[in-house]
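Here's a solo chain for you in structure tokens, the form predicted on its own.
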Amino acid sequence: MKKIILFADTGIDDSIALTYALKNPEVDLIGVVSGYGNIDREKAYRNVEYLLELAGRTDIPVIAGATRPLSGEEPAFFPEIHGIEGLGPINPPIPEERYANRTNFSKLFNLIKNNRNEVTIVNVGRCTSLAIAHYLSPEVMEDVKETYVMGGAFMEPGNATEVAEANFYGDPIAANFVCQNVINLTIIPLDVTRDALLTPGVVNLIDTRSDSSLEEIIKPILDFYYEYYQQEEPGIPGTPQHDLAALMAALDIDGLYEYKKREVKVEYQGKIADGKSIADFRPGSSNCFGPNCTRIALKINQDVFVSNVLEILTNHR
């Protein structure tokens, strides 16, 4: 069983990743860091608390993450993708104002110190909170076993700009810091998450097996997500589960991904290519070695992805 701390900006695909983590017997979710991204930090925090309450897991600590990128700029949010509250048509009955003015990174550091060299961090939102944690206490963060980040687009177009993926574009300074400084790092980019699809048929099958309040929101939020994607990419057969794909990478599921190792940089000083992830995949390039070497997922087995998701989300844990 893996001890995982999930860093999320809890919109729709984050919520599916969180639900999967709560239902997977191989995951020991020991904490969630919620920051801005798809929605503001207060709503993201509120959504995590709401989902944990539905799951009967209010024992899992929630840490308040960053409110804006390291540049200090006001973040942009995406209600057209995730809904005003971040959960599509769902309106959690908890006021977001309850979670204002919170800062408790010490809780994160205590979780890591109490589980030294056993914690896997999975970051599926902006990289800001993760970078801040490394800035604030590099000594404690050295005790993290491994880190997985959903972000970047290497040989695929971006989804925030022509070249940049949304998480890296939302805070390219933090993304570059993480890619350049975090050891034992794996990146799950759009190159694979675009193909981590759940079709309406699969979602309906999951819904027929739902037996809890948490599982019952899967279909309405993914139906909302599907409607957006049908407008954005007409004919797409399902919804890409970007964040779930990153969480699953941390579980070393046999045959799910193929990887290459490269040094990674993220552009943050330009105007045209801010947020672009850069690695050398030219002919003749090869896997790198050393502390700045990052593992990058470049191919996904969709059959393995879907069968595993069905297995976990239709079990009755």
The other form holds:
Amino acid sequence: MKKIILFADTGIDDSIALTYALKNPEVDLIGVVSGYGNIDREKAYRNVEYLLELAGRTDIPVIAGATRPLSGEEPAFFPEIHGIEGLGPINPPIPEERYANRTNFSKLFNLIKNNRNEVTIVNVGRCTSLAIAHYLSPEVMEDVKETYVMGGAFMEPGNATEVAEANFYGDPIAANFVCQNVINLTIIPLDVTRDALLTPGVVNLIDTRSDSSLEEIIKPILDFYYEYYQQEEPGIPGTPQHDLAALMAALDIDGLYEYKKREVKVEYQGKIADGKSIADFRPGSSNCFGPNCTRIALKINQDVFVSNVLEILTNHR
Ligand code: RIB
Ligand code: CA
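Next, report the structure of the form predicted together with alpha-D-ribofuranose (RIB); the form predicted on its own has already been given.
The complete assembly is shown below, putting the previous chain first.
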């Protein structure tokens, strides 16, 4: 069983990743850090509270992440993709006092200190909160076993801009810091998450087998997400589960990904290419070694992905 702390900007695909984590017996979810990104920090925090309540797991600590990128700029949010509240058509009935004005970052360090060398971090939002954790307490963060990040686009176009993926684009300074400084790092970029698709047929199957209030939200939020993708990329057979794909990488599922190892940089000083992830894949380039070397997923087996998701999201745990 893996001890996981999920860093998210809890919109739709983050919520599916969280739901999967709660339902997978291989995952011991010991905390969630929820910051700005798809929506603002307060809504992201509230959405986690809501999902944990539906799952009957309010024992899992929620930590308030960052409210804006390291540049200090106002973040842009994405209601057209994730809905105004971040959960498509759902407006979570959580009272404001449970999510407003939280400052409890020290809880994160206590979780890591109490589980030395056992914690896997999976970051599926902007990299801001993760970078801040490393800035605030590099000693404690040394005790993290491994880190997985959903972000970047290497051999593929971006989704936020022509060249940049949304998590790296949303805070390129933090993304570059994380890629250059966090050891035992694996990146799950758009190159694979674009193909981590759940079709309406699979979503309907999950829905017919759902038997809890947590499972019942899967179809309405993914139907909302599907509508957006149909407008954006007409004919796409399903919705890309970017964040779920990153979480699943941490579980070492047989045959799910193929990786290469490269040093990774993220453009943060440019004008037209901010957030672009850069690694050397020129002919003749090879896997790197050493602390600055990052594992990058470049191929996904879609059959393995779908069958594992079906197995976990339809179990009656
Ligand atoms: O580019 C996809 C990523 O951006 C996902 O993490 C999604 O939730 C958004 O944050
Ligand atoms: Ca996300």
